[in-house]
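Below sits a lone chain in structure tokens, taken as the form predicted on its own.
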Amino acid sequence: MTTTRVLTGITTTGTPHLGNYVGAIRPAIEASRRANVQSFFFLADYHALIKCDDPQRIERSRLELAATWLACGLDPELVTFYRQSDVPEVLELTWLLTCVCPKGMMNRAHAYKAACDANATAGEDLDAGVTMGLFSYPVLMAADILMFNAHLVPVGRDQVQHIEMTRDLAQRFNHVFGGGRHFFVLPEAVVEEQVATLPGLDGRKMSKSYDNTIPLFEGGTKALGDAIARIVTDSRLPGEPKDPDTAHLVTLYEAFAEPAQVANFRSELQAGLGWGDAKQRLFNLVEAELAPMRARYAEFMAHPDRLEDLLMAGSDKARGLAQPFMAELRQAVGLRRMLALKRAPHADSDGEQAGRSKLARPSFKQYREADGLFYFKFIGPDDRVLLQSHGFAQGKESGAWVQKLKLEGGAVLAGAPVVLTDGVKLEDVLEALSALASA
């Protein structure tokens, strides 16, 4: 079964509300449990710095968002859940991509153009208030995605342009430095046209900018009940028939109810159920789903050290992929270690021996031992054995891993059935694998 990598970033500038839960958090967590999906979820705290200069707000938001996603059921054993700022390879990749990114591409980015348009309308200099963070943040977003070669990136329609830019940057890097190898896959944007857009208290899309949100966990049971009580309805009295198709309270109910419950709720409204009773039923339904999560959320918020441990474990998983891949990319662009050159005797046209430098290539050696198992070892340019494999029952298993390491190098090293030999450093292995791939 082919594994699909899916990457989701959560900007750390706010506190989630009920609309965020229904439209993004719940479906993303459900998707992460599929057997053929490898999911990456990260707190986009570097992105947050572009739009927020309040350190306390960013610190608080990181805590609340991490607690929220985990309380809602995100399983850190199934996914890679990390803070963007804990993976420095992302910033290094951002610079490599910046060096192949045309400025004209950034000029066309929606956020930058919107800022310029607003300045023009206000009679300001076009670049007034525009930071390099705002101008070039699509490159940082590209690095987030390409660092882990995500196949799919769920985004809103306004973010599709950035996925197209990511694809363009990936192609440019592959063309300039790939030498026939494609370091980066080309990601696809996933625009969920059917994702639930939850209405707020006034019927418009639930949004903090409209001040019409229903809290997810903030304020507890009382805050949830108070918000639901303020949902705007028409003036029809109890006993009068209500139209379920025009009541946004019904849309909220449908986001949490089973089909049979929805059908019964609509029938009761048509039969004259009062709005007060309808709101109470909505509260009971939502509270039943949120209460266990709220308890877990409160536990995380009371023990932020537990969140820290989980996030650091997530960053270790992320860096286990990022570090070897970054070593390959550094090799590709010429940021290489200066390895000793071997000198081999060479006979010139006159038959005289002349010393000519020759760099030995890393190589794999496959063999069978007396125990009947098949093995391979990886030999570096200085004839040192860098890696020793475990034993395989079949030679084709050993050969398959050799091919995988030759083609994908450090990207699969963490999961390979091999051990470093005594005295060998991981960076030596990564350099040798990169040299072999580019040879």
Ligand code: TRP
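Positions refer to the first chain, counted from 1. Note that the structure is predicted; figures quoted are calculated from it, not measured. Between two forms, the rigid core is the largest collection of C-alphas that superpose within 1.5 Å. What changes on going to the form predicted together with the named molecule:
Relative to the superposed rigid core, residue 388 undergoes a CA displacement of at least 2 Å between these two forms. Superposition of the core reveals a Cα shift of 2 Å or more for residue 366 between these two forms. For residue 401, a C-alpha deviation of 2 angstroms or more is recorded between these two forms after rigid-core alignment.
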The other form holds:
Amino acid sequence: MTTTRVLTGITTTGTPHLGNYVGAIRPAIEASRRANVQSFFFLADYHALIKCDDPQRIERSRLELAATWLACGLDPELVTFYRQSDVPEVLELTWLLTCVCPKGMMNRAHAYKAACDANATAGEDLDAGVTMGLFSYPVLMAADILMFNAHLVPVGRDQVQHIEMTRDLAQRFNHVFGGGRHFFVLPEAVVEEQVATLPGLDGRKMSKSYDNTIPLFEGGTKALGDAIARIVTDSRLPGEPKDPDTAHLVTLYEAFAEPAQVANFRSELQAGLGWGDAKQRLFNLVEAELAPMRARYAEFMAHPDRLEDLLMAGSDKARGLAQPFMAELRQAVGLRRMLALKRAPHADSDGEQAGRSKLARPSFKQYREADGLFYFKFIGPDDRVLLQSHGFAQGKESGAWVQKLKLEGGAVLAGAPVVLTDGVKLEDVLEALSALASA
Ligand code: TRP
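Would you generate the structure of this protein in the form predicted together with the named molecule, following the form predicted on its own above?
Every chain and every other molecule in the complex is listed next, the one we just looked at coming first.
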């Protein structure tokens, strides 16, 4: 069974509200528990710098978001949870992608175009107030995704264009530098259509910009109760029948209730349940789900050092993948250790050419030992053994790993059942693997 890699970025500005919880946090955490899914969750704090130059706000939001996701049940053992800015390879990749990114493509990015349009309306210079960060933000996002070769990226509608750009950049890089190899998987956007957009207090979509939000954890039980008391309803009195289909209070209730509870709530409203009592029921329901999470949230907020440790462990996991992959990408673009350059073949006599190409081609050797197990070695251009595999019960297991290493190179090295020969540098292995791939 193959594993699907799913990656989610969370921009660290602002404090999450109940709409974020129902629309994004809860479904994403549920999805991360599915079998055959490898999930990456990261705090997109470099993205946050694009919109926000208030260091305190960045700091606070990183803390709150890390605490929120963990309190809501994100399991850092199961998923890879890290801060974007703790994985410097992402920025290295951003530059490699920037160098294959057509400027015209960025001109068409929504966020940039919206800024230009607003400037045009205001009669300003089109680029007034536009930073290079805003302009090239989709490239950073592409690097987030391609660094871990995510297959699926759950996003809102507004982000779909960025995934298309990511695919475009992946294709360009593969084409220019891949030499037949596909360094990057082409990711797909997943727009969750069936996930409810939660209505806010006034019935419009719950959003900070409408000032109609219900807080998730901030302000505790009291703030939750106060917000629920302010949900707008019609003016029907207790005893008068209510129409559950037109009441957004019911939509809020549905986001937290079992179907049987919903049916019951609806018929009670039709039978004349007062809005005050209905709000009390909604409060009880939401509070039952949030209270244990809120307690965990408070724990984390009181112990930021625990968050720090968890996030650093997460970035170690992430870098375990990113470093070898980045080393390969550097090889691919020509950022290599200095070696005597190979001369063009036509300049050589046949004999010399044969000798040189023998020297230049690393190889895998598969064999069986007296213990009955199957093994392989990876031999470098100078006949040194670079990698030695463990023993496999089946020859085809050994063969499958050889194939995988040939095709995917350093990207799978970290998980491969091999040991590096003493004294051999990781760079030498990566170099030999990419020489093999481009041969
Ligand atoms: N730009 C995304 C947003 O505003 C956040 C984000 C950054 C992201 N990098 C990502 C989302 C990579 C998915 C994948 O919502």
